[in-house]
Every structure is written in structure tokens, then in C-alpha cells.
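Okay, so here's just one chain, in C-alpha cells, the form predicted alone.
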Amino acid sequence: MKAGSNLERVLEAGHFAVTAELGPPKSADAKVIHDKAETLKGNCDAVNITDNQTAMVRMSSIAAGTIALQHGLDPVIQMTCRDRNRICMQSDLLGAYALGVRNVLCLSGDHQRFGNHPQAKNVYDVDSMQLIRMVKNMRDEKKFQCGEAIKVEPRFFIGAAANPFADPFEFRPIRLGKKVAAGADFAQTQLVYNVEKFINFMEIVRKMGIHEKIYILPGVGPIKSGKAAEMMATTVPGLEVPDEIVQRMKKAEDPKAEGISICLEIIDRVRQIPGVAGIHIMAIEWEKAVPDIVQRAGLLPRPVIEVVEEPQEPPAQKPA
């Protein structure tokens, strides 16, 4: 198997594949990095490390999934297009691939208006579809987004995201499409509840032939509490979260084995349903729940896949 990440080893090995999530925290402690780390190491084959979750400022995506790296991690990190140009885009870029990231997740953010500086300046100098493009170029093209030529290009495996559950409905499949053109290779889809409508969605997805050119991972997650699942069901935008759900969270003895045993139900059929690559485990500042959910999903142990790096050609000899 060819060199590059970890996780599209693991993708194109035809595994199915399982991500996590990362918090990096508000403060310069990277012990919390470390910790976190070793509770995911062996459990998913790539963790995605957040880029100033909504809005707040935390320690830096690609310092947080360098500490990732020194535990065996496989990390993606997040780049949003709320806090960077392209310039900065494009440096930061660099300085990551340099620095052993193989994976880049390409965001628009949370708008700043969300986050503890709501009276910052957004950046926006292109949007997350520009940015896929951006990357894609400096990977196969070999050139930065001027035109100008790369030495050493970052060969990135790149991700999008993707909502099934925004508005307008019948959009989100052609919006995704469009980011497969841009260039991302696989995509990582918000928390999905309503299992029916993600159906729908992938029914879609399949028509368009989409799935045939792209990885698709939907994100599945664990709810603490019922007060957390009817926040998410009434106040998070873009994210359904049916009341058959909010019910039993609020019911239910001990939310949090609740919340655990949903997110269960929701990966075995999602599983089922054809185009679908992997699962991203989104367990929100609850990393420690992910080796349960993997184990009992019966997802362990995670696929080893040797690497072969591709023999390189001598250098040129000097004339005599």
C-alpha cells in the first residue's frame, strides 16, 4: 500500500473506516492533548483536531495534532476559512505537511458572532470550496494558489464536510458534489439522528454517482443528557435531532448509557447503507466514551495496513 495517511490507507484498503474527535483545550496545556490522545490511540484510524470549535479560541489545529502525532495518531486537521487568507492558508499549509499532517478537513467555521470574540474580524477570503480547490492544486498541480510553482508539494488527503440536514434539502447532495469536483476525497457529514432523512440523502448521493468519487463518513455521536439533546434539537442550527429521541434521553435512568446506546442504534444502521465508507464518532469533549462505542459497535481491532513507500529514482550524476 502506497505511502500518505493513515486514513486513506485505510479507505482505499476498503475498510470501513472510523474517525474521532479531538478537542484541543482553551489554554496552552498539552497535557490535555497527550491524555486524550492515548484514550483514542488504537480506537479510529484518524482524529480530526478542531480548529477553534465554535469560535473560541483554542489551542492551534495543527500544535494539537502535532502532540496527536508523537502518540500514533493519524490526525486531520481542521482549517477554517473564518481566521486565515490565503496566504496564511496556504503557509500554514506547508508548515503542517512539514511537520508529518497528512490530512486536512476544509471548513467555512462558526461564525465569530457564536464564539468568545464576537467583536473579531472574520477573514472569509475564500470559502471552503475555493480552499478544497486551493489545496488540491498545491497537491497535484504542485502550485500555490498565484500560480507560482511548489518545490515540495504537501500531499494532502483532503476532506469536506457535509450537511444532510440543512436547507434547502435537495441542494445538500449537489453542494457536496460540487466539493468532489473541487477536489476533496472524502467527506465527513454533521451528527446524524434523523436516520430516515440521511437515507434519503444517501439515496441522492447514489443517483448522482457521487459515492463512487468520494469517501463518505457520517458523523454519529453520543448525547450526555436530555437537557443537551433538546438543546440540539431546538437551538443548533442545521442539526435534527427527532423528539422519539429528546424523549428518551429525558426518560431514560442514566442518560449518559442512554445517549451511548443510541449512538450505537444509529452506527449499526448507517452501517447498512450502501455508499457509506466509515463513521466519524463526534463525542464532544467525551473522548472517553469512544473506545466503548468502537468496542461495543464490534469495530475493533482497527486495520493495520503496511506501508510501502514508492521507490524514488536516483539522483541525476554530474558530468565528469
Given for the second form:
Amino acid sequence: MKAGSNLERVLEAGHFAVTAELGPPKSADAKVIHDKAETLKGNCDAVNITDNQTAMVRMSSIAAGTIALQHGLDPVIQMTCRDRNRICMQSDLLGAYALGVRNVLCLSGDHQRFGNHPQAKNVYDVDSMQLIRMVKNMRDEKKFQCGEAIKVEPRFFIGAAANPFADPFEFRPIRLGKKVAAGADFAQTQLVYNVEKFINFMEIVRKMGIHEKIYILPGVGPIKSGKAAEMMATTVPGLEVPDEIVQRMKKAEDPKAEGISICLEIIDRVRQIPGVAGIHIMAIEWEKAVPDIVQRAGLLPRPVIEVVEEPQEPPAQKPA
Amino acid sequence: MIIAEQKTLEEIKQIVAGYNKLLVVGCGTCVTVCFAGGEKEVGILASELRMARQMDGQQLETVERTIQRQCEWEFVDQLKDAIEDCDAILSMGCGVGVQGLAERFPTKVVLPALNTKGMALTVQEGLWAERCAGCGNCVLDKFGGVCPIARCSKSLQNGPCGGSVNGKCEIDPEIDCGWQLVYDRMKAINMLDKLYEVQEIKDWSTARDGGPRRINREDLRL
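Let's see the other form, the form predicted together with the partner chain, since the form predicted alone is already up.
So here's everything in the complex, that chain up top.
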């Protein structure tokens, strides 16, 4: 075990993993996190806590992740390179680990141009690849980025993102391979709606042997309405929603039910692809749909892995 | 070269408000080439400012001068005779030029008329685009002569983010994805395998992040 998180244990045991996204609120309201956590509890193996997604100021992912921990969930803290330099990133990683967080997903982050503070300075001291390596070196070499030793190292299960739908397509598997080389343990992908393209991507990934070195969890998510489908298809860079799906959503009498049906069909298809280790459900601001999806996909109950040893207990919690 | 563009007339009017005799100084190098602060622009801006002041029922006197470079003392010194009876200097140079004048004439008010935009290439007539971020440690050998620091909106050094679509950047369909350009170049020169290597965290201390930079060539100093 590298970190001993629930997600790592589930994947190591060979189970088909389910992760779900939990978006923190644009406010200081803890109740939102408590409610979403209760909804997701028992329906997934880990919850991704987004880090100021789309560059909108939201509650800190580490703070929200700590609240999720109180509900017995295993948080995956997302960390983008947009807002923090290496000093702040490492400091936050130490803090997150001390609070009990065991998974981190390393991301470039949406450019601030998209968010509600487009005039902000963009940091990008480190890119997502370099962040992965930095987290790995902190864990395995017990060293800060500068080379100094860490007395008690943060041990994270390290996640990376992959987008098979962005360009240049030929470089996407290579980039994932680089992330493995940098130290990623698992990857979660952009939302898959064009399953054919994802199948092609996975074929190249398998040829390169990447799937044997990293757990790959394709992103899936229910669309709420025809309008949302159209918007996703036309306005979100790097997201591909085939016209067939847009049309189905637009014609549906009950768009929400149709969105869930499409999501279930996609889950069915991606599960059959060799090299897929689980799914990552992104029901954006629709966390309530997750229990239904997981149940109807036949993915309940979620495995409970016996924790035999607890080497990852933060020292602060150990009796003196 | 350094590219710049003129501030709005409204903003310049506010900047020069309260000064009645202005020395408007153009620069004959970069900002002349990018049509922002050369002799011609000095003439136009000076007359616009005079007219604007007149419409407000007041007078503005301007003296127009353009020197070869505002970033070199030998040219800046040519202004000495003109500054005495002016109450402010309006520089149409880049940010370096403005400061060159301020440094040489320490008791004079020096004001900027341009916004400096960076180091760029004239892509075509009327279009200039940034190519160098001046990071102080050139990495162009690793990326086929296309700089990901300057040309990727996130300065990524290990490949394109998930927002690269049809060769364009996620932040603006008018901006090329720097990484698509790197990829295409590396493919064309048969060096794609170089992009498989993980680029380690960059040392930004050679960039502006390490404090104001200077080059000191002892062998050349008097």
C-alpha cells in the first residue's frame, strides 16, 4: 500500500471502483457538504472534491474534504496548478495529510478566464505532471521539492487526469504514459460521451502497456436537459457530446430520466473495455442522481475492505 | 521587438490633466515599427490632446520630439534642450523608455502614453503576437523552437491541457494552442520522442520571480 486510502484498497483488491464528484459550495455553508456527503455515502469508494472548478471561488477542497471525512467518506482532494506555487502546494499537502486526507488528484486547472475572477494572476509555477512528481517524491523519497528531507512524509494515493477528447489525439495516450512515469497511481478521465473514441484511446493505452501501471477510471455523468447537452456539446473545450446524444436529450419527454439512462448505457459499455478499473461519476450539482445510477448499474453494495493495519494514522492523533 | 499600444485618449487626457506645456516624445525603434509611438503617432496624439483641451475651453502647448531610442542615454540626452520649459514629459516609448526619461530627468514629471505588451513577432501587417516571456533560461531546444512558457496560456511544459481543441486554446478561439504548435513542429523535425520525457520543475529564479534582472558584463564596462 502506498497510502492506504479506501480507494487504493478497493482497486488493489481488484474491485471495479466507483468514485463520485462532490462540488463544494460558493459559500461558507458547511451544511451543503454535510448533505452531499450523506447522499454519496455508501454509493462510492471515494469522493473527488473539486478545487475551485471552472475558476469560480468555492470552499477550499481540503476543508470540504475534511468535512467529508467526518461522514466516513474517502476524499480525493483535487489540486490545481492555477492558484498556488510550489511552496503553498506542499504546505497544503502536509496539512491535508495531517487532517486525514489520503488521495490527491493533480490537475492543471481551468484557466481563470472562465471563472468569476478573470483578472486574477495565473500561477502555474508547476504543471500537473510536475505536481504529480512532487507529490510522489514527498511520499517515496521523503523530500520536499527543494531536496530537503521531510520528517513525517505525506503519503498520498496519486491521481492524474486524462482527456481522450482533446487534441492532439495521438499525444493523449503519450501524455498519460508520462503521468505514469511521473508517479501517478490512478487516472480519472474527462466525461465520456463518445464511447467509440474512448475505445480507440484505450486500445492505444493497452498497446503501450499503460493500463498495467495505472488504474484508469473513465468519467461518466448524467446530463440534465436538452439545453445542457447542447451547451456541453458546443461551449466546453475538450468535451465531446455526439449529436445523437444531444438529439436524444432534446426529444426526451423526461430529460432527467433520459440523462440517467444514457449515463447507464455508457457505464455498461465502458465497463467492458479491458484496462478500465472503475468509473468516476461527475453529476455536477446533481449529486442526488448518484445513488440511483450506482444502484441501477449494479454496482451496489460497495466493497468494504478490512483495514488490518493503520500505518497511515497521522502522528498528531497517536497517543503520546 | 517590444510591442505596445496606445492608451485610450480619454485615459491620456486624464494623465496629462493639469499640465499646460507637454513635451511629447516618440521612440524611433520598436514602437515605431508597431505603429504605437513613432514620429507620426506623436504628431497625431499631440494634436488630439490640444484639440481636446481646447474643447474644454483651455489651452495646451505641446513640443513634439522623436528620438531613435528612449532606452539609450546618447539619444535621451538629445532632449535636454527641450525639457526645460515643459511641465511634463509624455513618453510614447515602451515602459523601458518612460523609465529611461524619468531616470535621466529626475526633477521632471514623466508620463506614459502606451501600454507595453511584451516581446513579439510581426506575424503579418498589423498583427503582432507574443513569442518570448523572458524567463531567463531558454528551453527552445527542447520544444522545437516553439516556447510553451510564452505560448501556452498555462505555461505547461509537459504537453497540452484538456482544453486544446482543433489547434486552438481553450481561453480564446483566436489563440493557437501552444502545445499543438510544439507537437506539430516536433513531428515535422522527427523529434516527437523528446516530448515523452518528463520536464522537471522549472527554476523560475532566472525569470522576474527572482527579482529585477540585470546583465553585468565587466569586460564591456568603462
